[in-house]
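In structure tokens, one chain follows: the form predicted alone.
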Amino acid sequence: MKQEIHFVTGKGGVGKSVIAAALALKKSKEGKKVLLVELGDQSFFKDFLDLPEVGYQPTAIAPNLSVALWTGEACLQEYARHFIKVESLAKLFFENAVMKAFINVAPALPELAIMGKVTSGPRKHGPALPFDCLVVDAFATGHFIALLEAPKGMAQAVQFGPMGEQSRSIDACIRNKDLTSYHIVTLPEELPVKEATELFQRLKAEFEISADLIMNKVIATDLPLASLKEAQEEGSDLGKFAAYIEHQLEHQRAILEKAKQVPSDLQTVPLYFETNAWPLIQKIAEVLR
């Protein structure tokens, strides 16, 4: 079985982390062994799911589902330890002041290390990653582009030797639609849809990548318009609420029409009034395709 890789991104505040967790749960319920990967220095899922700790090594949180938190430096250190073999030499390498300075200023090196780790399974390179599926709760839009650009940029800068070869291998993997899928999360609002559309177009133009759009927090109701109009005539608080709902539904309808103009597979996720993390994730997992 080929290892699946799913990247979930979107404008900050659209709920991409919750969607990523729901997608990971959905895949785990299909019988796949899934790793939900967070990128960055702090874990969202630690507090959201009330976990004791989330670190670099996978932590099981449900049947067939684990979570991990990866930084560029941690990915680079693991990669070096895997090939240097001698722990003392690897430690000396990363505690060296010159090497530390190089890692901090080297353009896109942390992003390249992360992408190397994410794609290590299909490429069969580096430490083993025994999962059928990786769901990556990736950076928000701007930083996500930098993440994808890192392998190509390094391959152009270092055209020969292992670094160039590995960079080209990573770049090929993230463009392979049989291995890697991309999901852009947005909201039924002007700015998130505008940013999601621009990201979709940029992925297509620069990377030949086709992404799915996931419209989160869509108000779903079977109330007929006539009922809302009738309630407004009463002039009560209920009438004011009905007027608000009508306005929101009209605005949402217009936004959805704009989103449908993007040549993408558009999924909608209802707005759930659920305050508990796991029930919310389970409800979203049930509606994701």
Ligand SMILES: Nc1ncnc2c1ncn2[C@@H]1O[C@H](COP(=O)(O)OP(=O)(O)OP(=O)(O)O)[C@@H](O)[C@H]1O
The other form holds:
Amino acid sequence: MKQEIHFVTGKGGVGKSVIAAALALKKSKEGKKVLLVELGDQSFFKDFLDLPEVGYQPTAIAPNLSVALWTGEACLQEYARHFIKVESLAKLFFENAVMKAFINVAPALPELAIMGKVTSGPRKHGPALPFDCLVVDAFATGHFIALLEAPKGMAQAVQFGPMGEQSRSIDACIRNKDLTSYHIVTLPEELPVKEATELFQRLKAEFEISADLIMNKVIATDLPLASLKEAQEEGSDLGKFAAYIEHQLEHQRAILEKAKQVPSDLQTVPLYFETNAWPLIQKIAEVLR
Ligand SMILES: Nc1ncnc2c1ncn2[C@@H]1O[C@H](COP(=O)(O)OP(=O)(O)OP(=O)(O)O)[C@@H](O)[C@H]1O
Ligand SMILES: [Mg+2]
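For comparison with the form predicted alone, please write out the form predicted in complex with the named molecule.
Then the entire complex follows, led off by the chain already shown.
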């Protein structure tokens, strides 16, 4: 089966995690063995999906679907242990003052370790990661750029030896459009669309990456305009709500037109009146392309 890597990014709070989970669920239903990856040291999905534990090792949460939480340090430790087979030597490696100093001064090392781990399947390098598809609930905009820059930066700084070689191969993987896809989540509002457009342009200019846009929480109603107008004439709270919705719909239309000018694939995801996590993720998985 062809391997796939998906990065989901965007401004804080736009729905990255929920969209990433929905995409992972959709892929798992297509029969792929999927790992949903959270980055950082706090799991969002543990609370959101009410799971007993989410850690570095994958936890199965649905058929064909597992979740894991990765930090740069954990990725680096696992990687080193894979090559330094003897535990006491691995310990020595991490407790070595020079190595500690190196880890602390090489600012992009945690990001590089994460990217190395994410691409380890297709590169057939490092500890086994037996999944067909990785969906990474990635950092928000600025930190996400740092994640992408890490392999390129390290390849320039360390041109020779295994470090340079690995960095170049990670960089090639994350820019291979047959392997890696990028999804920028945004909302039908001015600022998120502006930020998404800027991120789209940066990815194109600095990395030659074509991301697609997912506009989340779009109000979708079949109510005809006439009945919204009719309700407003009543002057009741319902009427006020109808006026609000009509205004929102108009605003949304204008923003959508603006987003369509970005030369990317654009899809919309409705705002669901659903407060339970799984049903929400399932509904979104059904509408994602
Ligand atoms: N299409 C949707 N319909 C209804 N609610 C949604 C939808 N998408 C996301 N939400 C809700 O919006 C909230 C924010 O979503 P989420 O946590 O995925 O955002 P995020 O971008 O990952 O945030 P952060 O930047 O904090 O990681 C959640 O409570 C989620 O349930
Ligand atoms: Mg999140």
